[in-house]
Each structure stands twice: as structure tokens, then as C-alpha cells.
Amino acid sequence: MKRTGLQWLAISVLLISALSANADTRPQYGGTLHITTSMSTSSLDPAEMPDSVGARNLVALIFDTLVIVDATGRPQSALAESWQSVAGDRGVEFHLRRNVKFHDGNPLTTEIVVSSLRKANPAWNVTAGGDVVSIESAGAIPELLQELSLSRNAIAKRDATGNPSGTGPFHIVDWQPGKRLVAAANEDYWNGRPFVDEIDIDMGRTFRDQMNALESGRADLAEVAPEQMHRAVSQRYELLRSSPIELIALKFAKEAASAQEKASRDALRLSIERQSMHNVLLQGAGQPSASLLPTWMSGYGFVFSTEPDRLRAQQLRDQIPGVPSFTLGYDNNDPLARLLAERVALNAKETGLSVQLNASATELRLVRIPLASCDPWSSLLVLNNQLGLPPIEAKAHSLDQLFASEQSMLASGRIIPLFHLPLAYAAGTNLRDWTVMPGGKLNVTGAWLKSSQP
């Protein structure tokens, strides 16, 4: 008997830690999910959003787009539950899910989506007939569904003051802008509630605010810079990264005025040392890069060399006049960005250039790009728009063709690769099944805080 009881005793200690284990890692619906991060935004319209990652996650919460793209940059569907192709390809019509609602409660409708859509594309032929939403250009547009997907192209139900309203799975509850936004769980979001009652950002924070803010409780969930990584996580914080998505560069507002010109730059880019400030300043993080593009993104990045070649850089130095100067800009509050700037202004006067370093500075400055999307046309076309270049032909795309079309964007001499970084958040240990997608973005859904209650 007092064997079989002590069997009894170790059976019950077995089921008491299996079914604690399983409450451990079963999903708990609740609490208030507190984020920090550096973006800072004045309007939650996504149509007037700054362009980056952080605007991106922010819409993500609030608005949905008629499809998004998977991490291999493959469109799904989201508002929209079907599409086909019309008019050889010039267009596309839309069939939208029904039974969606707005978080003002009104329905989803193809007249919204119209209204929507010219606001952010006035440029675009977009009608309504019946349930479907057709898109129609002048020319074939073999890259609109991954366009669509875009955070500026997010269905916004405007009012007659022109604040939006979102289908997203979060609704707006408290909006401070610049500084807070709080957003509620929506009850009735068509794919399903999130788990976590509300959310609380807190915006314009500094990376080293934002890990004193994790370390110290206040936030679950906060943005990690390139150089910190290794610290993150030898802290034992839950580190996850994107794929290599944002590109930082050195961008000229102008193209080079004459052939002199045109010289003193390709001198400086062949002065930079790329793989010492990889392995110092940014502590390993990301990837050395003379491509627009990540390799993981298009395949072929690491055909352009990341190798200063300080001899043909001194022969173009020496067949321009005087010494060749620049005056480079940079984001005065972002400490990486002035050491990166410092030494490429080290690096140019080692090749007989001369940088100067002013953080007002617009002719040259060094730059982070958030890439548009994980489908690689998108982002060069993107890319390319903002650069002011021609536009790229929009017609069947091949490899060779985007190959092609990034040579083109770099002869233009208007921007010099210098690096691709991942982005990386950290989070504490109540913070479960929260991901990062390889663009960058943050999917927070589907993740649920544990209770510190026993």
C-alpha cells in the first residue's frame, strides 16, 4: 500500500507539471501589450504616413489592404478574396470579402475602396461596379498586386473632417500624436480577434530609451539597433530580426552637373571601406553592400564588389582640379548614422577628397531606405520613384531585365549602397508567439501576454 501510494504521489507531481506546462504555452486572451519605438508620427492616415517600417507596423494594426505578400513576396488575399486579370493585363478587378466592417461600424463597400485607393494613387483609373473594384492603366502593370500591399495603399474610411477609420484588428482608442497612440482589440475583426486587449506605443524613443524601458519593465516589446544585437541578446531577451531590409546609402538630391563631377563621385565611392565599419561600427550586423537590392532579395547582389579600390579612386582624383569636396548630411539623432558618416569622410580624404560633415546638410546625405516589399521589382520601382529617376519600363519582368534596370539606377552616380540591415525588436519574457516577417515587419496579432499570476 504505501508503495502503490507513492506511485500515485509521483503520478500526480507528473500530471500537476504537464498540465502547468501546457497553461504555460496555451495562448491567454487579455492585458495591454506596451511597445516602444523611434517612429514618430503626426497623422495615422495612411495615405500621409511617413514611409518606414515603423509607419508600416503602425497601419498594420489599424487597416488592412485588399491583399498582402507572404515572406517569399507572393500576394494573398486580405480585403480582397479573389482578383483576375482584364484587358491584357493593363488591369485587374477585385472581388471584395464581404461581411467586413469599419471600426466606426459602417460596412466595407467598393465605393470606399475607389475613394481609397484615388486618394493614394491619383494617377490610377480605379472604378466600381457592383461588388468588384476594377484597376485599369494605359500600360501593363505586372507589379500592382504586390503595390496594393503597400501600407499607403490601406482601405481608409475618411469623415468629413478626414480622420480614417480602419477594418484592422485594432481600433483607435487614445491618440496623442507624435507621442501615444492606444488601440483596443476589435471584437469583430473578420480574421479574427487578436488575443491581447490593447495595445500602448510609445513613440520618438531612442534606442537606449527604449532598452531601459524594456529593462525596466515599462515596455514588452522595443526596437533593437544594428549594433546592439549581440547586447540584446546576452541579456536574454527573445531577439528576433528581419531578412537584411533597410538600405543605407549615401543619396545626392541632384544628378552630377557635368563630367568632373560625375568623377569626384565615383572617387568617393571607391574610397569607402565598407567591411571595417561592417565589423566595427555596426558590430557585424546586416551586410556590406554596392547593390540597391540584398542578395537574398534578388539573387544576384553579390556580383557588385563591396571592395574600395583606393588607386583608381586617386587616377579620378587626379584628373579633376583643386581638391573635390562634398558637405554630407545626416540624421542628428542617430548616433550610428554620424559615426558611419565620420568615417566615410576619414576614408575620402585618405584618397585626396575632401568631406565635411554637416547634419543639415541636403545635397549628400547618408540615408536608411526601408525597401518597399520582400518582391524585388516592387522595391526597385519604389526605390527608383523616390530617386527621381526616369521611370523603369513596366513591362514582363525577368531577372535579367531587374538586373538591368538597378545597373541603369546606379550609373545614374545618385546614390552609393553602403549597407543592407536587418531590423530587431527584443522582447521581454511574458511577450509569446510574436513574430517578425523578412520584411521587416511586426506581426503582433497573434501574440499573447503570459500572466505573472501562479
The other form holds:
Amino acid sequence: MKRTGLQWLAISVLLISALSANADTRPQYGGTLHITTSMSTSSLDPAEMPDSVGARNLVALIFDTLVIVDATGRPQSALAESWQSVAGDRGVEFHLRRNVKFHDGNPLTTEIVVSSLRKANPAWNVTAGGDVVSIESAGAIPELLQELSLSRNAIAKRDATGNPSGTGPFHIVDWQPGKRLVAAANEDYWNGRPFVDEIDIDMGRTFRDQMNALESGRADLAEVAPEQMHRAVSQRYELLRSSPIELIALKFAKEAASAQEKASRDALRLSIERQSMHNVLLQGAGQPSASLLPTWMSGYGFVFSTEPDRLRAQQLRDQIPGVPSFTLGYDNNDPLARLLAERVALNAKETGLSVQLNASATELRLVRIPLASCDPWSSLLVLNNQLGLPPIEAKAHSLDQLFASEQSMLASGRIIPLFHLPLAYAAGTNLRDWTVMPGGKLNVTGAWLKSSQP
Amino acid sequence: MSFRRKLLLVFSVSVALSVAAVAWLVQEVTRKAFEETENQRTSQLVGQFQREFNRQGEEVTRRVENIAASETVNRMGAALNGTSADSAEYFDLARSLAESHQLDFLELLDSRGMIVSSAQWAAKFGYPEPAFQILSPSAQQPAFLKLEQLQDSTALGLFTVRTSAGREHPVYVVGGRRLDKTFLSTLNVAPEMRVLLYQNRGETFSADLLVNASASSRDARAAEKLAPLVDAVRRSNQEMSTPVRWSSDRADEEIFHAIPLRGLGENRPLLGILLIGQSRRNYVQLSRRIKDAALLAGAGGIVLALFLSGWAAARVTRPIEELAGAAQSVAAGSWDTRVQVNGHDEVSQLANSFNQMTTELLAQKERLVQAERVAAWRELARRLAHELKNPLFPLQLTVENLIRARTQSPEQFEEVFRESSQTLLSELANLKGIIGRFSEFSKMPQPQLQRVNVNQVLRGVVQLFQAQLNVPGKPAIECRSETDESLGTIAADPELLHRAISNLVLNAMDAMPQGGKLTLLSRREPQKVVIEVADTGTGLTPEECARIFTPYYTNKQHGSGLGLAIVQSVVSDHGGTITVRSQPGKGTAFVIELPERPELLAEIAESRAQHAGEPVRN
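And the form predicted together with the partner chain, for comparison with the form predicted on its own?
Everything in the complex follows now, all chains and molecules, and the chain you saw is the first one.
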């Protein structure tokens, strides 16, 4: 009997321990998730927001796309339950998910989807028939699904005043353009109600402010600058990062007007010492890069040399009469951008080039370009479009053609790649089950807040 | 200008000059005293500023020493230890250290002088510090000035270099504070002082290089006014002072003391110039207050002086004015005028003498009148004797002739008696005539005043004598009448006036036996009418002119001597005057001045109206 009692006692202790452990890992509903971000936008309309990872994250909270791309780059169903190619890959028909409602209570219809896609893509031929939405093109559009997964193609229903309404996991409660967004959980979300009751997003904060907010407990989740990753890890925050998905580059607004200018740009490109910047300014985060697509995405990035060639740069500079000068602009709210720009100016000075810094300069800017997706072709095409270069003519999306297209873009002299950086986020230990996609997208739909009370 | 006014003016000017002189003297003395005080104060303030500047340098040195001695820097030195080990993790160290130690500039250099971390130009890591060769020997020196190259500009700073301790390959800590507006504003300077810094770059003065701690509107004003001082210091490389006036207002002036700031190196280049400005506003305002007070006191003194001068001048001049008034009265004929004598001063003596003088004048006048009266009687007696002697002598001869005829020729007595009787009657008639003229003169009638047109009287006289002026066989007398037709009427007796003028014309005709020119003119003068009867005859001597109006005085053989006396009597009865102007051989002019007497004219008009039974017209 005594032995039996001890056995029962042991079993009870194990059960209680197991239940307690389960309570720590079991998702909890409720709470407000405080997020800080450097992104700032004056509009929540997906078709009007400038493309950035922050904007994509914001859109993903309020809106849904027809399809999404998973971690491996494969399209998955979202508002479109299924799809099929038609007319020899010149079009795709999408069957919409049923019983999906917008935040204002109206059901998702093909007409709304068509209207939303037409607004974002005026060149597309989008039609509706029954519960089917058709997108057709004169030629093949192999990257259409990746394209549709972009945030600008999120489905939005606009009222008479143009205010957008989405079908996403959260609906807007309070919107202060450029400053703050408070969104509450969508109880009728087609993919299940989010665990947190509310998300409070504080926008337009520097990385330093975000880190301070995280440290002071004013934020549960914050963006982390590459050079602050070590600090975040050392402070025992949960740090998640994407693949190097953000391109840092020098971008010229126009093509070189003369051979001399082209030579000046080449001299500038060859004078840049990426490795020291990577070691010191980026604290080893990301990768020095002379290519547009990161190696992990294209597989050939190492082919483009990141080492400076001061001798060649000096030779090019000597061919140019006078002192070639550039005015380099950068994002004044981005300390890393300022440092990188200063270092570029220093490197250039050693070669005999003059680079003046002026944050508002537009002819030459140091920019952060988030690659559109994890799909190289999709990213390259969007990038090509962003640079305003001639459309890429590729019959088949092969690796050779990808390489050739990228080479062609680089040869235009419009852009000098510097680095590919991952996007990193840090969260306190009370935030659970949040994820970051390889493309940098933050997923907090399944995240939950661990209550501090037992 | 009256004597009183002159006296008042003299008094006032004297007092005003005295007050002004005292005010100027006070102001000059005050100004000199203030200037001495200001100079001493400026020296003290400049000394205070230099101590403050040195204190800031010591503070920078202390902070840099703390950094150099910090565990973080020593750990970094140990990690690097003269090798090319990865220094990336220290990239941001300078910035955080600079922030925590409140330094504007901070660079951490390895033993080779390569920048490991830079607070002021973070991107410069891995590059050599250009001034390392100059800095390293100064590693334990006090603070010094250095021109720091930044990304897009240069900045002047107060630097110190220190090394991490106890290493073969030390870490150099180069830290400093920017000499900028903030730095200048942290300097404890007196309230009336301000500090500016000129960064010595470029060949010529530029207002953009002037750093001003103050944010007042004055600082935005033309900094070019400091250019001469800056240029002078740049040339001489020495301290100097000069006043700078920012506007036309003297209170807007500052005394600027310029201190050259030199850097390290062989030639110790001039990196900047500190300009310590001291406002003179307080001094000028105090000076103005003194000046205003002096002016106020001066003005008050002058006003008081005017009153006092007026009172004193009145007191002094009153007896003199009384004397002057009395003298005027005497001059007007009031010979019995006397003035009151008060006191025993010179003016009183003068008044006393004046009274004696008028007394003496009165006495002399009495004597003169008596003498004249006696003389007149004598003249009358002489004339009477003369006049009577002429007819008496024929009478005597006639009577004697009768007596002789009675005794010597009775037969002829009848004839003699007849002739003598005629002679006696004739001479008696002559005597009677003489007595009649005297009687007539003594019975000159009072004028019966009427409204008389003087020009008409003149024309009547001319008409009366027209025939006698051009008598055949006698030299002609040209008569010219110049009458002022604007003359109005005067109150006069037309017959007496006619008689008086006729007498003058007769006299003139007698004075021109060889012919000549007779002029009768009338003219108007203020409140009077002037009648002039002039001839071109023999003229009169001054003695004759003096006695010409004396009764029974004549220079003519058959004159009675009463003609001009009658004229004078008539003129005098009309309230007028008669004067004579003459030179021997050049003729004589008698000038009669008759008052218009409008009040009498009104009375005459009223009287006539009453006589005529008509209402009075104004």
C-alpha cells in the first residue's frame, strides 16, 4: 500500500509537471503586441505604399494576397483556393476561397478582386467570371504567382472615399498616418483568429530607438540593425533574421551621359573597399556583394569581385580631366547609411575622386533595396523595373539568362551593389511562435504573448 | 536793446557758461575715471576668460585621462597590443566614450597612429591620423588647439592626447571639445561680455567663419565690422584691443580684445582668434545719465539764473529807468520833474544830481525868462522910441519952424502955419498909425476854427499876389505852387492862416528885389500838414534866423518887425510850429507844421450839424 501510494505520488508529480510545461508552450489568447519599426507610411493602401519589407509586413497584417510564397519559394493558396494555367501559360484562372469577408463585413467577390488587381496593375488584363478571376497576358507570365504574392497585389476593397478594407488577420482600430497603427484581431479571419487581441505598431523609429524600446519593455518586437545583432544576442533577446535579402547599393538616377562619366562611375565602383565596411560598419552582418542578387538566391554571386582595384580606379580617374565629383545622397534617418556613405566618400577620395555628402541629393544615392521575393527572376525583374532599365527579354528563365540579365543591368552603370543584408528582428522572451521568412517577412499571425502571471 | 535786457543777457550768459563749464568738467572727470575703471575691468575680465579657457582645457585633459585610464581602453590596448588584430568590435567605442565623457572629439589610435575608432568621423577607421607625428610627442602636454578634419568640414577644437598606461604599444586617446557656439556658451563670462571665435581659414575675412555664442539679434549684424581687428591680429599674431561700434548709438559699442589661438607644430599656425567683447552700454548709459543730470542742472540753473538776473537787473535798472524817464520828461519840457532818491549808492547820487540839475534848470529858466522879458521890453522900448522918434522929429521941426515964423516972418506965418499944420497932421497920423499897429498886434484875435483846405488857402494867396509878382518895370518873380492834392482838411482859421501865409509871401517878395523864384508847397506828414514858403532871395544870417520871430525885430528899412511875430502867433494859436531855414545869398524857407487835429474836425462837424439842425454824421 505504501509503495502504491508512492507510485501514485510520483505519477501525480509527473502529471503536474507535464501540465505545467505544457502551459508554457501552449499558445495563449489575448494581450497587445507592441511592435516598433523604422518604416513609416502615410497610406495603408497596398497599391500606394512604397515597397519595403516593413510595408510588406504591415500589409500582411491587414490584407491578404491571392497566393503566398512559402519558405522554399513555392506558391501556396491564400485568398485563391486553387488556380490553373490557361491559354498556354499566357493566363491563370483563380478560384476564390469561399466565405471570406472583409473587415467591413462585405464578402470577398471576384469583382472586388478584379478592381483591386487592376488598380495595382493597370497593364494587366484581369477579368471575372462566376467565382473565377482570370489574369491574361499577351505573352507567358511565368512569375505571375510570385508577382501576386507581393504586397502591392494584396486585395483591398476601397470605399467611396478611397479608404481600403482588407481581409487580413487584423483590422484597423486606430491609424495615425506615419506614426502609429493599432489593429485588433479579426475574429472571423478565414485562417483562424490570431492569438493576440491587438497589435500596436509604433512607426518611424530609428534602430537605436527601437532597441531602447525593446530594452525598456515598451516594445515586444523590434527591428535590429545589422551592426546591433551582436548586442541583441548578448542581451538574450530572441533574434531571428532573414536570408540576406536587402541590397545596399549606390544608385544613379540616370545613365552616364558621357564616356568620362562612365569612367568616373567605374572608378568609384573600383575604389570601394567593401570588406572593411563589412567587418567594421556592418560588424560582419550580411555579405559584401558586387552582384544584384545574393549568392544564396542566384548561386553565382561570388563571380562578381568585391575587392577594390585602386590601381585600375586610378587609371580610370587619370583619364578624366579635372576632379570628378559626385554628390552622394542617403537616408538621413539611417545611421548605417550615413556611415557607409562617409566611407565610400573616403575610399573615393583616395582614388582622387570627390564625393560630397548631401542627404537630399538625388543623382546618386546610397539605397536599401529589399528584393521583391526569394525568387531570383521575380526579384531581378522588379529591380530592373525599379531602376528604370529596358525590360529584360528572356525567353526562358534559365540560370544563364539570369546571369546575363544581371550582368547587363550592372553594365548599365546605374547601380553599384555593396552588400546584401539580412533583416533581423528581436523579441523579448514573452513573445512566442513568431517567425521570419527567408524573404524578411515577419509572421506574427500565429504569435502569442506569454502571460507574466502563472 | 534796453539796459535791463543787456544786463539780463550778460547775467544769463555768465551763469549759463559757468554751469556749462562745471557740467563739462564733471563729465570729463567722470569719463576719465570710468575709462580707467573700464580698462581695469577689461583686463580683469580678459584674465578671467583666459583662466576659464585654461580651466576648460584642464577639464578636457581630465576627461581624456579618464578615458585613457579606463578599463575599456586598456582592454582594447591589450587586445590589439601592436598587432593588426581585428579592431572591428571597437569601431563604435570612441563614440560611446565621447558621449559618456561629454567630448566632441575622440579618436582611439593604435600604436602606429591608425584610427581604430573615431567619434567625430566614424567612417575613418583604419586610416592614419594625419597629425600623429605632431601629437605623439605631446602625449603628456596640456590642452592644445587643433584643426580637425571632418567629413564635410573642418572644426577647431581644444584637444588633449593621452596614452593608455603600461603598454609597449599604447593606445593613443585623442579627445577634445569643439570650439563652437556651445563651447563658448559654457564659458563663465561676465554678463556684459560675450565671446566670439573666428576660425582662421582662407586668405580673407569671412563672416561665415565667425562663431558666436550669443543668439541675440546683434550677433547677426554686420560681422564685417570685426574684419579690421581680425586682419590686424592675423598680421601681427599678437593680442590687441579695439572698440567696435555696431550702430550710430554710442551705447552700441563694444571693446573687443582679440587673442590669437595657435596650434601645434613647427610654426604654431594661427588656427583661430578669440574675440572677447565687452559692452560699453552700462558705461555709456551712466555717462548719459551724468550728462543728462548736468544738462538738467544746467538748464535749471539757467532758468533760475534768468529769474534771478531779471530780478537783479530790475533792481539795478529801476532807478536808472526812473532817471531816464525823468530826463525824457525834462526834455519834453517838464523841468520840474524830480526822481526819488533811495540809498547812498552811485545811482542815488546820480538821482540826487539829477534833482539838483532840474532845480538849477528851473532857476536858470526863470532867470532866462526874466532876462528875455527885460530884453523884450528893451527891444520894445527901443522900437517904440525909434518909431516915435521919427514922427516926433518933424513935429519938433515944424513947431520950431512955426515959432520962428511967428517971430521972424509974421507976414509968412499964415502960409507957414498952413504948411506946418498939414505936416503936423501928417506926422500925427503917422504916430496914430504906429500906435494902431501896436494896438493891433496886442489884440491878435483867437482863431475861429473851421474845416480848411490848406491847398485852397495857398491858391488864394498866390492869386492875391499874382499881380504884384509881375509888375512891369520890376524884375519878375516866378511863383511855383507844389501842393499835395491828397491833403485833407484841417481845423484852422482860414483868414488868420491866409494872413500868415500872405505875410510870408510879402517877406519873400521883399527879399527878392532883383526877382527870383517863390515856391509854395504843401505836403502831408504823419498827423500833420506841412506848408513851406521858400524864396531865392538874399537869405538870412544865423543870428537873424535866431531873432527873426522876435516882435519888432526887422532887418528891413521900413518894416514894423511884427509881420513874422504875427505869423508865429497865428501858427502857435493853431497848435503848430514855424521854423526858418536859410543861408545868406541862397534864399529862405519858412516851414509851417500844423496838426491835423481830427478830434477838432469832428467837433466842428458836430457844431455845424447842430447849427444846421441836421443829425450828426460820423
